[in-house]
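Presented below, as structure tokens, is a lone chain in the form predicted alone.
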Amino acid sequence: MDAAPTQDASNRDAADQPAVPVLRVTGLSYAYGKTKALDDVSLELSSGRVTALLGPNGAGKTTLFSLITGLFDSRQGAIEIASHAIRRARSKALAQLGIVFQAQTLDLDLSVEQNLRYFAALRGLPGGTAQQRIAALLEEIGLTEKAKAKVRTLSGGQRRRVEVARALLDRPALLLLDEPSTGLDISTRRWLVEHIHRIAREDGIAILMATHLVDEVMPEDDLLVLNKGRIVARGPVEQVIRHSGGADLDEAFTRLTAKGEAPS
């Protein structure tokens, strides 16, 4: 009889296969009557890393977002979120999502805590897990003495952390930011690119950040340049900058947005 597999030979099998991507679009096109936003989109995320998703206003951006949470449904292509096909099986889709939208989404009448409370009840978290959530995640925003305050009397700054808090309650797979940082100063945009990249690393957490500006985008990160509706050039930053021909990610970016197809 055949000697069963000694555990060093399973974990080598496990290692060899290829990892899950955390978000996978094939195919996926979206139009506004005539107009189309999307034109045969395709991509892939893996745990563990954050991609930005840089584009120009108007290229298409926003509609994928809404596209990948529920929001808009299209015909054309497929969205698959931890193994979950969004049309087959949404619940489990997008249970595994965290999302901050550009505009900001916080009831400003309530605290602090009692947003976080009241979406982790949404989200069917048991009342001692999420309490135990929201002040672990309250800490690291640092925002723990500002709980019992009104959302009114927050900071644009503050408002944004909290948000960024009430997207990871759940311990999301993936994470969605759409131009996170619109309206911020500097030092809290620093503070929320720093703390996304940290929460990748730490937390194995699939990150997609779309924006339109190039200082946002780390060394270490992945590269999807989106511009009239197509991505145009994907990879590693600095794989993308070499294969425009650009000096930099900003004329790099400057180049493929303005020829709008990937070059040879």
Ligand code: ATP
Given for the second form:
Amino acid sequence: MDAAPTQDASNRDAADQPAVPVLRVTGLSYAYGKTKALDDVSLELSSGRVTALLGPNGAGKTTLFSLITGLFDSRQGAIEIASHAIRRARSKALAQLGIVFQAQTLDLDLSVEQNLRYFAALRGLPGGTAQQRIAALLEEIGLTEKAKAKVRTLSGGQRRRVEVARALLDRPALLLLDEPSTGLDISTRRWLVEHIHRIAREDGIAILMATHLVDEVMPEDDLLVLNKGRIVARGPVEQVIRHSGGADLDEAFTRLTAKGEAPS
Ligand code: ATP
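For comparison with the form predicted alone, kindly provide the form predicted in complex with this ligand.
Let's see the whole complex now, leading with the same chain.
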């Protein structure tokens, strides 16, 4: 008789705990010589949510990604992935991270499966687990029949799908996508945006997607608007639009970044 109330109470306690952010960036700054690329940037991402990082050219998006992935280091500020500080516990932090770079990064002369197996080995996935995971992911991205095909023979859209699958192989808690739809046709772009939202929802992954295309942002997303190295707006899409005084996201983005330099 007592069991049910006790369990309810413990569930409630768990629900009352503030969720630990998957990514926490605090007071992060970075400069290339005298060019300040990031200026006191702080942000938090939660699991299961897509956050669109919007910013014009030169806003600092790629620099932010380079710092989160550990390619660059900054003494000013801190980055934690799943509570692991990237400075003190680099391997543990990076083990939680999947990334799709802006530029194509597959080996063209290896097959799709070989590319994925090679990456799985680098991440230390046991052979059997890797094989199962590769088969499941290829099915998810609709490329099972291309497993043995050399990447060189795939279209740009198919290659990008493989890169998304590769980023998910090790079940990351955080997925970074740096302008993932660059150079893709409309149907692949649509697939990509839908797929990204599905994996956030279904697998509970926190996703940070850099873009300058407002039509890739969905109403349920969170937004971070970066301009000249500073976050100039953040929050749910609707709220950012309202606060900006714009009629839609396109107008909000123009208003929020109006003080920036002309896009190059
Ligand atoms: P884009 O959308 O064009 O990729 P971005 O938002 O990713 O732009 P960053 O590439 O991070 O912006 O650049 C931020 C600032 O830092 C810009 O002023 C840029 O000119 C400068 N910058 C970037 N890389 C370097 C570099 N290697 N050396 C000097 N300055 C740089």
